[in-house]
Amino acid sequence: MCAKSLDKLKKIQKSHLCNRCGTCVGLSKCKIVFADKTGKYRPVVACEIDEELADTLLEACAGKDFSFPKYTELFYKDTEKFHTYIGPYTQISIGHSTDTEIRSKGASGGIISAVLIYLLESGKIDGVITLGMSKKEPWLTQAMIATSREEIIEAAQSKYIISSVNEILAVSSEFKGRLAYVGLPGQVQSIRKLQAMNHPSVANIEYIFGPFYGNTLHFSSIKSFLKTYKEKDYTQIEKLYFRHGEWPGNMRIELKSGRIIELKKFHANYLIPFHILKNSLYCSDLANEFTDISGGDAWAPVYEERGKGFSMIIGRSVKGQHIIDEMVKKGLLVANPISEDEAIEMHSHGYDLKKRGTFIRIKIRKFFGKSVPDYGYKVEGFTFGRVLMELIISTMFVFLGTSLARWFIERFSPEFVGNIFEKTRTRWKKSTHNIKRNKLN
């Protein structure tokens, strides 16, 4: 049985289907480490593990499987509304913190963040699973235990590289308290796998929440970056941030020189193509359907035209819609609900890309005899225009993935290929508006 467990665990690790949420890292106690966080970042099995641990391990990996129909009855029993692009939830907003710091501090309107100091400075938890940046090595993203409001603050904004929320098991199921989980959707859903199976390496997460999630990219985006501007040495990052400054924010590098790098972050988006995860072609979890709270920016003109971040806020569990209740109550939150087609048609790009164009490529992956996630659900009946746009869009991802690729465009500055890939982005969504949008609802 060890035997079988593990080496369909070794399999994942080496496959697509690997997210490198870090459970099996954390839940294995250095028996499985990270061998390159700054080359492949796969998981690797360094020590012997026995027949119990690889049948846990197994279980828990939600890159292989997560049944969305099973998870949300266990979980959601209580909540009344569902769609099955945005999951279950109470209530969906816009909105925002009301205080300045955080919401300028955040990705968006900071609403995770608030909610966070508000649950830690009320007393109802001790702690936050969070992601912060490394100390030590300040190029990497790094699991965290924060215990202050500084913490909290310090940790916000999305990190756009490969992270790893759960290899900090280890550590967090040790801490003396409630804690908060704040992880992407694949990380989550593992999480939920381990509460489903009463793992006590969750037994302290009171709360579960999570940004929207589009794509991560490898550190090689990182490393071409820098190449770009003619520093070969990561090593010499001092701070590293995704989404710096004004909201929507810049990508920004500090080198311990002093010298500072900064691209727009609409502009950086080149990036994609190019380092992607290819695991983030095969998650359909846009809106992080099982947590308590999910936020993401509110992509619309309304909001995006003022230079200060707003949020959509989905309400997901009882206990979470209470959550923001409460702090609209005390003045800590702006929430103004909004109806579920308009939430859709905010999110329209990413929903068409995680609800329809996943399941597309997933029928690509298993059509060349590759293994596909099973999500217990499918979403079908494609136009032919919308399978030969993703047939085009999966082509251009093999492609521009390829060293050669990525050679040729590190031969032009960051702000040129930023221009011409913001502004060809522009032309393809007006190009494939109907196409995307066609049944959207």
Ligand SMILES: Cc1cc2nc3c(=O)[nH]c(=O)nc-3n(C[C@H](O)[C@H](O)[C@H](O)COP(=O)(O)OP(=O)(O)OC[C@H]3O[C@@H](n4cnc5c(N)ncnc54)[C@H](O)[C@@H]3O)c2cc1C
The other form holds:
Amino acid sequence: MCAKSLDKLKKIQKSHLCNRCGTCVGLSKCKIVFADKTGKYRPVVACEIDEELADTLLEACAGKDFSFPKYTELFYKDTEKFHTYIGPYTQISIGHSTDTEIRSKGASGGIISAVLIYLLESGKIDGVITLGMSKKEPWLTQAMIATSREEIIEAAQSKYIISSVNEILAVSSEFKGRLAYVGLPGQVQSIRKLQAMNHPSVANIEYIFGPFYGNTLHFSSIKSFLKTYKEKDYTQIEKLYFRHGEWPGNMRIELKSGRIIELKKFHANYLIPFHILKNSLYCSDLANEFTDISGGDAWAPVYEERGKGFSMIIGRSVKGQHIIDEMVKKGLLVANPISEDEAIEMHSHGYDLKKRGTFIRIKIRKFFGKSVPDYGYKVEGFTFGRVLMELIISTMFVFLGTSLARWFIERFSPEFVGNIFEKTRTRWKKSTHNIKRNKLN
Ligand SMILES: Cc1cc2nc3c(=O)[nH]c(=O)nc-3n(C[C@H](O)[C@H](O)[C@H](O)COP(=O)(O)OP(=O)(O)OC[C@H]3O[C@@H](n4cnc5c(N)ncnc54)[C@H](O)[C@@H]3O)c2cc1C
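Beyond the form predicted on its own, can we have the form predicted together with the ligand?
Full assembly next; the chain just shown is listed first.
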């Protein structure tokens, strides 16, 4: 056994560097397991691992390091445009699927699902690695291989609890046929590392897609949400949605008793500071920079007022952009190009969080002697005001993540807290407008 690699891996697994992507679980064929998915959701080494495997798992782990410049160079040689915040790209557009079912079932414009269905139905792929809800434990997510339009639509929408898509590598590597893959930035980065290593587990992955990524939450968010509605047993959940109904949608829980609990997505955001996975705060990739196509919400009043669902679509690789162009030509997709500046303005809040906040938080973490991720680049030169703002936010996250703060907030109705949260957030966004946009471009 290679004590060195295995020890390093175990340290990462126990720290905030672990993004729970699931690669170490999938590739170890269950020698590493997620012991407690409704708890801390940490990978744990369950039986002896040989030296070669430990080395591979450590190399494939994107939690400790992922060189953005190196992998941009490797995978996007033919992509002409690049911005530090956005990553490599060919075209940025605002749009949606023209299929009303896909659009309404998708998280925003149904772009990702539409692309997947198009690739499948045109014979360019044979299956899709995607994230659905578990049939056996419907309160948990589960990675799956979808091979039909129905399965892709069933797995649509964003899931805001920790999910480990790459666990599926144990199964997907045996799949006979070409696959598309959908994942969050940390998961995608690990897939890119495996591709660079020429690892057989990813040899059948032809396309990589993924949503933008602000943050994800511990399962405690679901337990806490239920508690506020006086429901204590999460195993009574029959269906769990995070973006149900018209865009931007509602968090919705259907219980075995027939009771339905629903809360506006913007109000359910109150759960974020209490249950955020701390690794989200050390991830510097908002726009899923290492995909072929990535998609986010088109957050702008002009689209939000219209409802129905609008996405920001980033065609990155040449083959990714080619799919978008083909689908637009065939009338399957609406994709109206926008400029780099417009794209940054639309997500300036998120870019501030990921491209500035993350690097300040990394510095703070390093100051306390903790291990930090190495992304092969740094964003530096922040104003005193911005650093101070980050110190306040980081302190707030530590305080609100305690059991006492969670217990306290559970005494109030989520509608009430959500409303206050939305108003405070809007006020905070306005009051920090200048700090955040200062030199953002
Ligand atoms: C955890 C999380 C955080 C996000 N944060 C932001 C944000 O800050 N700003 C923003 O603009 N957009 C964010 N998004 C993206 C946004 O919610 C939509 O997913 C995106 O706009 C694509 O919409 P769509 O209708 O094209 O996707 P859909 O057609 O609904 O397809 C979504 C695809 O993503 C897969 N998927 C869903 N959840 C996960 C997950 N947790 N892990 C891996 N795969 C998943 C689904 O299985 C499906 O294949 C986030 C998404 C997630 C999952």
